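Consider the single chain below, provided in structure tokens and representing the form predicted alone.
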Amino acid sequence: MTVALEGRPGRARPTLVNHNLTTASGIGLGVSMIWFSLLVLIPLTAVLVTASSGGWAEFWRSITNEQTRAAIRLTVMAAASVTLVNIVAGTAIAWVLVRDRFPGKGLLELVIDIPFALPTIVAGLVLVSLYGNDSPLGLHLANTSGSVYLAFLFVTLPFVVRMVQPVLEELDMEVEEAAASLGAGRATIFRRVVLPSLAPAIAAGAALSFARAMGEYGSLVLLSGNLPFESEVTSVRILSAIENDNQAAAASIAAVLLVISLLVIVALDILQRRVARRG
């Protein structure tokens, strides 16, 4: 914003902006930083310090242990696969909920939020009842690696749906109709008009989905059996290390999960920015 100089209409000067915080803003910022530090920064720093307490050799030995490597590999592969499924399925479900009208829509809206409402141990009990050794569906996934994928799918289902749905509701359909009137096909409209607007929401939902899966424990306890090299995930390895009074090993594994999650979040952010620009 500019303001013309008096008597010289042809010249303008920028409006002065006050960058000083008010007393209320300063207090609010201070409280926010203290709260964020207590809940996030200090605990994360403590984990990293504990992980490095035994030296690099001990850290490397903890995370390259054969059983730990198998658990990390299974956890990352399952979390990544489930996140990809959620990106597609979650976006499709959000699209149906926003753009279509059908009987039972309200019930579907309610069912999608069940993984948010259920305690994870209860979710594990539900999954065991349906997919355990006495499965009424004939699907016996207990004590297999498939149980990990199933549990991750259950607890991460709502993230992409609930992130994409409000964005879809705010999209102006007149833009899509204008593109259609100019001869653009449905695929082109989705790729060039809709997808760039949804990309940030999809990326945010995918990041939440991946992070939740990486740290999931409760829904796996009853179904997976925690079998080494078969269905054991990193959260179980961390708990085992703590029970064996090996805090450094537990912190080392947690630090690896932290780094992997941060890398995935950064990669998703870069990807969604590129998609938005190309649109």
Second form
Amino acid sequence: MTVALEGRPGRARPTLVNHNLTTASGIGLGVSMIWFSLLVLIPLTAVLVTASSGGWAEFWRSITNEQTRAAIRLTVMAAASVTLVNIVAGTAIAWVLVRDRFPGKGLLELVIDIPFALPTIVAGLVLVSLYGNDSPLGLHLANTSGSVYLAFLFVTLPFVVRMVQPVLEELDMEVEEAAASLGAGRATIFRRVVLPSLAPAIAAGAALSFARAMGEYGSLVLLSGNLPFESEVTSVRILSAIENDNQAAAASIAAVLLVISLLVIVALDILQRRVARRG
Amino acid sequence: MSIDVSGVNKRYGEFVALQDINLTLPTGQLTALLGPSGGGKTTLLRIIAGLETADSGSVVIEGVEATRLPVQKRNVGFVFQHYAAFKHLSVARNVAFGLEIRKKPKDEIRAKVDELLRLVHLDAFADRLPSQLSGGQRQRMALARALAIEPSVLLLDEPFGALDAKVRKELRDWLRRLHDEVHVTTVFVTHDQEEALEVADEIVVVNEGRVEQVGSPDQLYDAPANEFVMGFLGEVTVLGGVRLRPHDVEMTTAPVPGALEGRVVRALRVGFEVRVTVDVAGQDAPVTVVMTRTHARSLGLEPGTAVWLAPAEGATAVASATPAARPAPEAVAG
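Show the other one: the form predicted in complex with the partner chain, since we just had the form predicted alone.
Everything in the complex follows now, all chains and molecules, and the chain you saw is the first one.
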């Protein structure tokens, strides 16, 4: 205690680095770093360490396994295309919710969040009852790769909408009017004035949606049937590796997912910056 | 005639924003739309610009029937109170925006942007972002952006409303000089009568959706059409059933034929001027008289001093419809 008290400001602090942290912000930074390390950095490192425990050859074998490659391909393809769909549909939904007035808007506002709030296994049950073998709609998606796309679409719907909506609400309509008075048509106004303002929010929503899809399990596991080379996703593949007591293989696949997600997030950020600066 | 507005009506639900507006604004002039907030002046400006559509009536700009034209086709420059800057674009690219839309050649755009930035004294800031500019600089950028498309009319909606008093005054002088240089037909909305009197060639007083009076600043100040215009352009006091300006009341400490006798209630000094409140016998509300500090001192005014009040020669006066001294615009038939 006494040591801590002696360390209080008032005394000249050693100027090792040139920073401007006060005691309070120093504690804040320390707590954040500890929290971040415990919850994120250490577990991530552990995954990488486990993945590399069998050596490079073992790692390579795990991830180049035919069935694993098929699962990774399906997951990445589905996550990427679903994210693309969300970028367009999510922005459109946010636009309608902010800019238009129509009966039932409040209800729609509420319904958007259901995929967020619903336990994913419940979502899975909903999808099975609608698109399963006894589909009342006559749509039989069970045991097909289509079921993976469908489940991803369902659970990732709110991300872009909810990220874009507040930004759109804050957008100054006068800026669009100014563009119009300068001769810009609606499409040009959207592309050159609105989109650059929305780009960071769209990119953040897209990143969340992609990451969520990459790790999705509960909502698709019932409908997809987890058929190898057809509808098996990486999360299911990881689970089966664990069940076969092959921790290293599970960690290897996880490491690949980690790298892909990281690359996509960085790519989205670069793209977003370019769009935001264009116009 | 540059802008012809005829028979324009506009309502928002039950609220009548504009009622049968007929207005002709000549080419090359600087016109102020003056009036209280919510009086319809901004709505009128937005209808001229095409940002709002009138329920009925027509707008003709430079001889072109513009009533059905979208804002993009009207070739008007519009400047907003809160600048409406394109935040993600540099100052130069903000100014270039309208020219890029018109697909002008690159070097032509560059030359035009340079010229305009020099005109608004922002040539040193071409590569800054709007967020790195002060309010006054942002508004000058917005003005350059609007001028870039060589508009047939320039419309400004409370252009100095968001700026502090000092910058506001500077920009006001600057706008007047700029207009003398560029000569584009300009209409600006303001609720500040001093701004209108100082800058405009012609003032249109708009209140409760109607035009109260149109005229030069001198005409409006010297011959207000009604109590509202008189009250809106400056302070008003009532003396013997006549409304006049407090500085147009002559005060003596000795009886004068025709003058009304009163008693000083208090004398408040504000800088160089003194505002004297006088109770006049037989009148409900006290009379306010404004005079210079020197004049007040020579009279030796104290609370309770007996004084005689009369309208000064050549004073602007309007017969009062109500005996009370409060301006009562609703009592005036438009």
